[in-house]
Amino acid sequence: MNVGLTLQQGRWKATARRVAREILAPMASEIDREGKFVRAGIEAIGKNGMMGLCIPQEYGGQGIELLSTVIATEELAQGCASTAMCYVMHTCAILPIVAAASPEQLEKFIRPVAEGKILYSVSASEPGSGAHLWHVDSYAEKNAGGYVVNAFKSWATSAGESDYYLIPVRSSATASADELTLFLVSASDPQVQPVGKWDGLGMRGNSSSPVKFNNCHIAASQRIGHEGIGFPLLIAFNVPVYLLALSGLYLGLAQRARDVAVEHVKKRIHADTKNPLANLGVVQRYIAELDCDIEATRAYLYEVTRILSYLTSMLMELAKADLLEKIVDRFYQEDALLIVAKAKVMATEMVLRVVNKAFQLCGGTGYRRGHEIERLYRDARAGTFMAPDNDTLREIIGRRACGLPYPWQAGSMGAKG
């Protein structure tokens, strides 16, 4: 349904659906089976203009189109969840750059993205931080030519495949865990080394391996914004887009699982009754439950995304005026992180309910290795523990409901040094 969408949003939905059906879906089984990176799918997304949905029009993009991005991700995930995951991580790297980059950096790092020529990845998680994305141990050391960074980032979607990694590190050895600086590091740097080959239970085509930055020399021109402002940039412009787009991915995966199950029960004929499974009341009730679960999540996600689109546009104006303190204050006043946290929890737990019921509807047929439901079941499982995992997000939601500050505002960031 395109009810409530603008003409532009409806067109992007149709474009993403076409790419998903014609290009991503035919490759999805092979990608899953062989653990191949989704290069052809990323190229198709770029050729169809979707890499720049969050890029200002003056740099060749479509403007801050968060809802179009979520809808596109939802459609892409119905073709191949691994491709959609790479698209999510690429997209959420863009807005912090747009918010804080210099005009020269925007020309170099943003305009080519709108042309589909650059793939980004965010490499933030570290072994000691777990789901606490607000805690970073690695740091930058200044030298005459810029900075030296030693860091081990434990998860990096598109590792070894992206063109640039957006990485947060502490601004110095004595900086606190949330005094972060953002850098764009070229994947071609020989000191940037993906570690091992990704071999996950699901999402097998997104190359989510660790990445080691080993005595990596980074020029000052690769720093995004001022030193020490990385955390406000992440919390206002990266994390919300990531959580919304990720929610869109799992919404799309749920929709596909529902559609596969419905197709199965319509075609599966019992030999004794000569009727399809779809004629059974219990099957009809299962399908009704799937539809209600999916539509409730979609309604909440779309509404939250509309709210965040409006807020993000306002925050972007403050960023361009270099008023970062006001950005964070406004973001917290609106409790924007709270509503996107709820969206992620809702979507990633809804998809597990939906895929489990779809599995039940497909029975032993769906249990076979290589069946689409079996792949969707494995892909769906990753969502609840993708950082911030759902238990951490519930804690945040509960803290705010009780009038308590966010964890990083409550002195839990860790000591300096």
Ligand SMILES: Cc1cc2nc3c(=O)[nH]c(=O)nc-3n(C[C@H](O)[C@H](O)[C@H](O)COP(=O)(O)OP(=O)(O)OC[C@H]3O[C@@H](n4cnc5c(N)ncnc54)[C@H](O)[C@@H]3O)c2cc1C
The other form holds:
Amino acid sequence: MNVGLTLQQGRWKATARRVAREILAPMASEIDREGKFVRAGIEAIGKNGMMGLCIPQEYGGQGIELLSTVIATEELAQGCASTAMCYVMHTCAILPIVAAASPEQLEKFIRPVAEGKILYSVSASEPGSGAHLWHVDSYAEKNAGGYVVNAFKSWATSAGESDYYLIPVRSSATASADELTLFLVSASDPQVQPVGKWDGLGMRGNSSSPVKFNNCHIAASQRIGHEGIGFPLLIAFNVPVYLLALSGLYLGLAQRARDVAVEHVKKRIHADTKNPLANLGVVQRYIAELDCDIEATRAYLYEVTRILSYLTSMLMELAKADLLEKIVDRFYQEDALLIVAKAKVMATEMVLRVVNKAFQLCGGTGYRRGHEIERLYRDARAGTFMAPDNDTLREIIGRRACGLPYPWQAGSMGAKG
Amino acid sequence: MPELRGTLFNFKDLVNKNSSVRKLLVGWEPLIEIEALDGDERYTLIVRDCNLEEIHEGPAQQAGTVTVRGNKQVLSEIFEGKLNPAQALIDGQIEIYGQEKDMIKLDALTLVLWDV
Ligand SMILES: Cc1cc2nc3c(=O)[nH]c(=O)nc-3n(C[C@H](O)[C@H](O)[C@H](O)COP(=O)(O)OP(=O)(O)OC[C@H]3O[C@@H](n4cnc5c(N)ncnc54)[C@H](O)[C@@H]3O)c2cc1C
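What would the structure be for the form predicted together with the named molecule, given that what you showed me was the form predicted alone?
Entire complex below, previous chain first.
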């Protein structure tokens, strides 16, 4: 009987915690200050066997066991949130590839991941779509050798640093905005050009620049699944993993902010009272609020992740039998996506409350550039507008509660909704 | 309420006629035990060569690969396609024992059967 984590989950938690403390945390401040990419952290994650945690065992991974991934991300984020973000975006590229890849593609694109030899980016957002993942403007044009893609992807975490970009584009110029095909584009292609140096408010080490795919010739062997199956693959295997891992990241960040605040109030002693701040009832109350907020999110996130692990494994069975498209609509109807959407909203809003209160407890000391709480405060900010942004997700949750279809089933929200 | 036995035999016919479902059976040859908790009914389903080949009354002779337990009505609704087995599992309406991969396969199969 497992009351808590399984042995495997516990092992990955301990491994990720060790990597976060011994390798990521000591570098985090410098990475933030200088906007340096988190290369050393990614390598450490790879060396410790965590780059392919959700890969099925037959391809060299640990099995579709999403809770290990979520917990590993939670731990890594406590060392360096930028590294954890690159890990999230890498991880969410894996299962769509596993689900639809040919045996040759699995050997080329998945087995090396389990060995820590490939870093993926997922580049979906475009200037026209913003956080609306179901609307893509760019498209593929077929030619004799494969496809030509011209696309401006407005964000790609690990831009210029990853080995491959997983990009969804419309299947042709005439395909609808959600009739997508997925391609894996090699970063070494000279037609792939990251634009500018990433200089964000937070997450400064994750190189989330735009990427231009400039008349990019893509061989058919780089297409994942058949033409037009991109959206079902994303909805079944990318979006849930991305949202769960992202929630794990912000949960970890919140935990770290709480721990920093607790360490601070235990040490900070005023000359007049001669007592640490921790002795004040109001401070104790703040900390209790942080703990309740964090624990509620953790309980929900872990529960949802366990359910999604099961459902994702089931969808993988169906994908492997070429039945994914037949079943994916039912998957929406059962509203499995909604529980994941709620987890993302909860985690990314909880972290803002937590860092705000933790910042208050650290006082002016924390306001100085270079204090950890100041970095966490900035790193925490992106979650609510990372796609799908929380307002869109709320609208989706509300629509489903009222029996209305998902936006991509009803046409663009607002336009036809 | 339709009787469980009839529902299972109907399920067997549908599985064997459905090419999509049979794709899911490739390389999978489990003994599936179905146990109604509110009565004495127990059945063993035998899958062989991509077919749901036999249904026996009573427990499996060897240890079953997967055991599904629940009330008769819930089990009937699942095998009639009225209830999503994954949802029933999440809601605690059924219990499934066995290797997770076998449980997942059984759920996937039932889901496809009634959707395709
Ligand atoms: C650090 C970081 C890393 C990123 N990494 C990646 C990556 O690796 N890959 C990738 O593809 N993208 C990535 N993104 C992009 C991200 O996922 C979003 O697509 C992007 O932040 C959207 O920005 P926007 O200005 O286009 O927002 P918009 O889409 O213009 O939205 C702005 C705001 O408008 C409101 N809004 C928008 N639509 C609706 C609606 N339908 N209903 C209600 N309110 C709405 C929301 O409040 C929203 O926050 C990253 C972003 C950041 C900040």
